[in-house]
Amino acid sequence: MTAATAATAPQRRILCIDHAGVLGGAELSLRDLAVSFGESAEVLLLADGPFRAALTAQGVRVDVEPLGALGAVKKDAGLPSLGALMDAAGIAKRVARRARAYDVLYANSQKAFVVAAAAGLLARRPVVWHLRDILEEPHFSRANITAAAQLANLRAAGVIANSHATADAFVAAGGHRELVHVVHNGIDVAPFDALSPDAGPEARRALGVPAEAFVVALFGRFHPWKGQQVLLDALAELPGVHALIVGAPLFGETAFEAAQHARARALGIADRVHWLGFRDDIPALMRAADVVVHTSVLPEPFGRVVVEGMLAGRPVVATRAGGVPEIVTEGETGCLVPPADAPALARAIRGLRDNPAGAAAMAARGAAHARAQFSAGAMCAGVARALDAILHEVARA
């Protein structure tokens, strides 16, 4: 089990419903929650993939319930067909037969909310929907943006937001504030925790890297707007640096990831960058670096990867949008630059390299800011406080 178990389980019955089966932060945060949720809960995935095994590891009971053509919609194109919304008809029948056993359906991604509004309805059951995604373009078309607030507005007993950015981009899309609750994401401190004093020398090693290299690591899936492609740039105005870019193409994004490739040998420094793929060893890692940078060229919703920085002891440097801000205290507890912006980013890496000590303080600063406030205990505790507010105000109308 997780330190989510912290967190007291209220003994409600809960369907939670994901669209993925590949494991992304909101995966990760949905592990820590159902495990806190306890035994009356189970996961309903919409795909078959790795985290259901991540799942069943933590004891979590997990069905799946295949999306159809529903699936293959992207959030930035139009609306979807007739015939995903057909597929999408007949999953909900499915899943509202499931849901009777239930008291609330707790959707964790746009998708999954739009099959648990369907469920619920004919289900009888409120739907809650924990909003991930800021909604903007260019995340989402226009269409999407306004069919998935307007479906809010009718559909929810009550929004989940993790971040206020997140929060505030629902309201201008027109959902209706008063059904949002914000609860920061929160991360498993035991990972860390349970690091021996020599991971991080041991990970370079491991990796091939130069002992007496200064060394930056960013963390996340390959996409245009997770922004591998600023970091590259700000290595090729940083002599000596080394790069570990850990992540992979989670949704067919392989045309980019090999782009960024071929831009490292054009710039003279694939030398110096190494690409790790996925990996299920992040707190080593990120000791085995000197820097975390956090790289989004678009606002992030929350930013896990700056806090799991935080956690490993490691001063981090962010883009300063979205949700990041209401992490990262500029100066105190890491940097802030700004999006897209290559120079900004060498900069900061530069004045870190530079100032070890300082470096040194706002590690630990950020590590003792990370630990007590974004917390899996706290995030767990900070949904079960929403779902009572959100059902106690169901059980009033």
Ligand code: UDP
The other form holds:
Amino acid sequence: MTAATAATAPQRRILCIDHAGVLGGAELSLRDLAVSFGESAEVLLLADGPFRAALTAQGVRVDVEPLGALGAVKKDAGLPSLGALMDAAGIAKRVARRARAYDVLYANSQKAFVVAAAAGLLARRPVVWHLRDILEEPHFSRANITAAAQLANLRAAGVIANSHATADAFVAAGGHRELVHVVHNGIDVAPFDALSPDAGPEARRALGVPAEAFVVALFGRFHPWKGQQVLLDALAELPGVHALIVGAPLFGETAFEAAQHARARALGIADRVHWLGFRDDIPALMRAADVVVHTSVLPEPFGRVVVEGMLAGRPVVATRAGGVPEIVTEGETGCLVPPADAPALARAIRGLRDNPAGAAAMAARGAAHARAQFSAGAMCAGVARALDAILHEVARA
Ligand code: UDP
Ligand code: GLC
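Given the form predicted alone above, I would also like to look at the protein as it appears in the form predicted together with the named molecule.
Shown next: the complete complex, the earlier chain at its head.
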């Protein structure tokens, strides 16, 4: 998305805060939102990395304020150490100084929300949390879930949830329902529209994937809950089928990534698995595949990759959990399979391979649905509306 296509939000001064410097789904969504917020917004990252350049390239003002020891606190850990809390106090003060030039603090991640909550208190600014996680075990520890929901009840002027599933988990964790606005993610369709008809075959040639092979592709960072292992197990039941596995261990999961390479060798399928690492040409790679799969074994809060697969005009097979059923209607716009069920995944892939006409029709319905329901414009407008409503309430209080 470019500034020219950005939603015409009023010029509220928004300080967006994100703990990550890498390009995860939350960050890619914020990139489009920050463009739509316009010139009066700035993004403050709590870690440096490629996200900074991705924002700058879109004309978004960005600065970095590193987190220190708090950055090392893992989401499934218990409460943070004293050192981490001291660092949090220091960063809260520094962020509060910046916050005074803004009308609202918009936190794009849980760690960012903790920092924003403290900074907002010091600077007397409202805080909005864009909640992109399912606050459930085992995604998070019980202590973390309770603390996050209670902090939101105390300090968030509003919570924007990326799906109804995310909203429901927040409420089940003790979060106040009246704080929550659900806004589904949306994806910029321009890179998909810009693809030439040869994009798929060209990508296959560049990757050395046989032109005639049946290819499934999985997109996502390496993490046990993203389920790369399930695709490998399914592939072992699908002789001759190739897999593209696209993504990197963004948050240090290198041992898990290495274990998947070993698993492919042990299963005897290594010659059919193409590990592509992190890529920025996702639409073309999706076109190189016959089927796009999503394999998360825990509830996916939203799942941008599912919408992207649909926009690429590919049939998707995704897991029935979290926000995914809000995107895909089983048998209509895609296939849904139970999480962590490799035989079911293999069956769904086989079903699509053996019925090309049905698969193409499903892909066409999926593409139309994704365009209509999950556009970047709709997401930006939805977030602008939610911010309006939240700030209106703040002004009345
Ligand atoms: N992605 C990417 N390069 C990769 C793998 C993934 O740009 O190598 C993108 C993918 O296209 C999607 C995002 O990363 O837009 C992942 O978002 P999703 O919501 O699916 O999962 P998350 O990582 O946020 O949990
Ligand atoms: C998170 C979630 C993912 C969601 C993304 C954007 O990273 O894991 O499901 O699509 O945020 O909201």
